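There is one chain below, alone, in structure tokens, taken in the form predicted on its own.
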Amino acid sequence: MTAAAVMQAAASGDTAPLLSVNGMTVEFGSGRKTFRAVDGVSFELMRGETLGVIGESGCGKTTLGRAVLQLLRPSAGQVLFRGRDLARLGGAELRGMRHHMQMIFQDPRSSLDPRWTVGDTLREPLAVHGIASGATADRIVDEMLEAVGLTAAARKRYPHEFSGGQLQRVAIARALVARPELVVCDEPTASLDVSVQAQVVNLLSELQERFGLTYIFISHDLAIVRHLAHRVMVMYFGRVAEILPSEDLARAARHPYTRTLLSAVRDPATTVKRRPQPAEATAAEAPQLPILRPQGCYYEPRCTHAEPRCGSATPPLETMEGRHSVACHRWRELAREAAA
């Protein structure tokens, strides 16, 4: 589905979310060493699309893809899938749901068994759900190997076999050989190199369109993220920045420290990493925060344009138009300096 058929069915609303989370919590520790990874997170995703996840290490983007799987138990907030709040289910009522939503994870070499073959790890899947098995299971298997670019040969070799970009079809395979309706993909080009990126990334794109797939895709690379994701969310410190449609995220994106990732991106002309811009400069090369987190927006110790009630007042998500949306006092002023 494109970009603009995603958007046109979500503004009509012929089309129910596929996934809708509210208020999701996920926190580590007990007592006065608890730390929240994930903070009140609310997002919605329909039928076909992608919704690019960006922020720094640390903000929370691996624990939100987990924790929308079940992979790990929020704290607190629904997670709906297809009208199901995934976190009240238990035991057998999860597991039927589970080949509804798979992952691929970021280094396919730690994620595969390296005893199994590729074809023992593309049957398991079949063989738990119950989907199929023996010959059947063979002739799936043999087909989703085909349409991630490898033979039916592959399913006779080991992981240590294939090469980083290999490995990668093979784990994307293994999340699709149950064909899943939703995809968490946890920054799967991060461990390959630019060219290999650039295949896998068109790899993904191509097997949505044929699958129907719905993708979360996590990731540092904000040209990545652009390429194929619908809209993108931001993350800072366990919270959600920004919503935007990934095509206004160059040109409408409110947020500060949005603005302040966009400035470090690289600039395909030139291939050299743009310096932040000197407003910015302060912002960009700060350290993280410490565990203690502060009151009202956590951005406010790094921001160039806080202001005394950012330090207090936590700022709400608020929808500026369409289907961006922002937390932060100052989005307005801020629209109106870029306009003028």
The other form holds:
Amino acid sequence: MTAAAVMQAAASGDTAPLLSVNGMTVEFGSGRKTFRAVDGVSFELMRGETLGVIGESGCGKTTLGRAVLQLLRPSAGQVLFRGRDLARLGGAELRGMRHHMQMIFQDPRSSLDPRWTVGDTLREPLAVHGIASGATADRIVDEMLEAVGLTAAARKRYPHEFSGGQLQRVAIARALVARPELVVCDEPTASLDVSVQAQVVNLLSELQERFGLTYIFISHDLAIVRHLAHRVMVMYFGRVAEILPSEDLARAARHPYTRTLLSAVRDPATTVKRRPQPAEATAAEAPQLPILRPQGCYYEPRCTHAEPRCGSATPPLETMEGRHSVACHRWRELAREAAA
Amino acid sequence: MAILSDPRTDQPAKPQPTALRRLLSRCPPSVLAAFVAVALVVAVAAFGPLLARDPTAQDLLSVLKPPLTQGNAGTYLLGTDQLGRDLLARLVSGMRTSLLITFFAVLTGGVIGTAIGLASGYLGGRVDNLLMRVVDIQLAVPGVLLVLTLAAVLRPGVGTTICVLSLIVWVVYARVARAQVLSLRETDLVMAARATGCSDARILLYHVLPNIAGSIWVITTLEFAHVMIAEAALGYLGLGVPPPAPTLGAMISEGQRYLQLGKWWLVVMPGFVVSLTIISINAIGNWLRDMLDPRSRGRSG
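The form predicted in complex with its partner chain is what I want next, because the block you gave corresponds to the form predicted on its own; please supply it.
After this comes the whole thing, all chains and molecules, with the earlier chain placed first.
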């Protein structure tokens, strides 16, 4: 499904969002040492859409993905999926919902059980959700292995007998074998060689078309996210900095952090010109820990456009136009500057 | 992709040998020897008492005779002890008692300890706190002291000895299992199983337990040796299975007194059996640990 088709579907209103996250907050620790890994994140995801989540290490991307799937329980907010608030579900009900939502982990070597053959690993979701057993399960497993580009011979092998790329294909097969609707991909290419990354990314988009999947694609690689995602969510220290359609990324991105990210991409295809900007030098400085100043924009210490109010008031996530939202006090002025 | 052209998978299926035979065909000679030794010890313990003489019959005319002595009841292959009892008969009978007690003590303690450790590590929180304080209390009291107290209070016998010995074993299993679960709990492995939709019980039994089985096997071999010695200690202090029923430990401790008189066979014979059993089991345990881990298993069958 193309981005245009998604927008059309959204505009015509015949599909409700598959996933709707409202003010989700994830906290670690308790009392005064509480750390907010994800701070009031809200977004909606249409069926068949891919949301790219991007940000630097430790900005809460992975936590966000895990919290959506309730592998970490959010401390506040709603996660509406198939009409149920996942954050309020527990036990067997939540396990039942996992039939429809799955995860692809960053490192297949650590997420696949080294003692299980690939066939056993792929049969497990079928058994757990009571989908199939015996010969039927074998047939489904073989079909799935073929769909990810492996042969049925892989069924009897152990994970250590595969290369990294093949293993990530196994992990993808495991996530998709129960035919979920929502798949959270947590940096599925980060542990792979560059040559294999492209194969896996292409496989993911091929499978999306074939099975009508909805992805949350977490990555720190802007190039891959632009290629795969319909919309991109830029995160900074647990907050959403900007959400915008990926084709608008280079042209319309307004948040200073998004601009900094774009200027850091060493991709000749990127339309942003890398002109020497002395102001960007401050962006490289180590950020202050924002736990100390919860009010105000977290990006303010590194921001070249910061004003006094940036340090005292948290910028709300404002909708600029259609599907583009930004959390910056000065986005209007910055937009005017860019237009001029 | 390499997997497309693999000669092993392209061949027509051959009749597969049984799992046990495949396992045995892969083990090195030293492990094979250990298997033979353990099998021998177990076989002798199981069937020996049926063939040997009465272990309590005394021949007071041939007391403390060296091996291969002729006596009233024929040839004493391993000599006689201070009461003129056939050492071979006592050894065989003692092996049976000692092995049974050790086996069931390790089994009971191991199963209970592993279950407690798994639950404690996986559930965490209050359950973990409570169970681990119990373990701490148990560890604060010297194991032998506890065993001695209980053995002295309770009526001596095989059942009592098993219970008392399993008490020192479970703590070890609980701690090892808990530590392993704690390190596994936060890994992608468990996270992925949860994301798949597995229940806690399924994760513990199918994913966590097989992954810590290596350490469990290794401590089982260590604990087997440990319990065998503890059982011997109980026998030595007269708190194990009451005499005149022989146990290996009691035989060694009784024989010690005659070492200075040069009656070496009283100690050497049961000592040899104990050492042989323990060394063999340790060798098998180490080999099993490697075999249970597919990563260290050889690629060719």
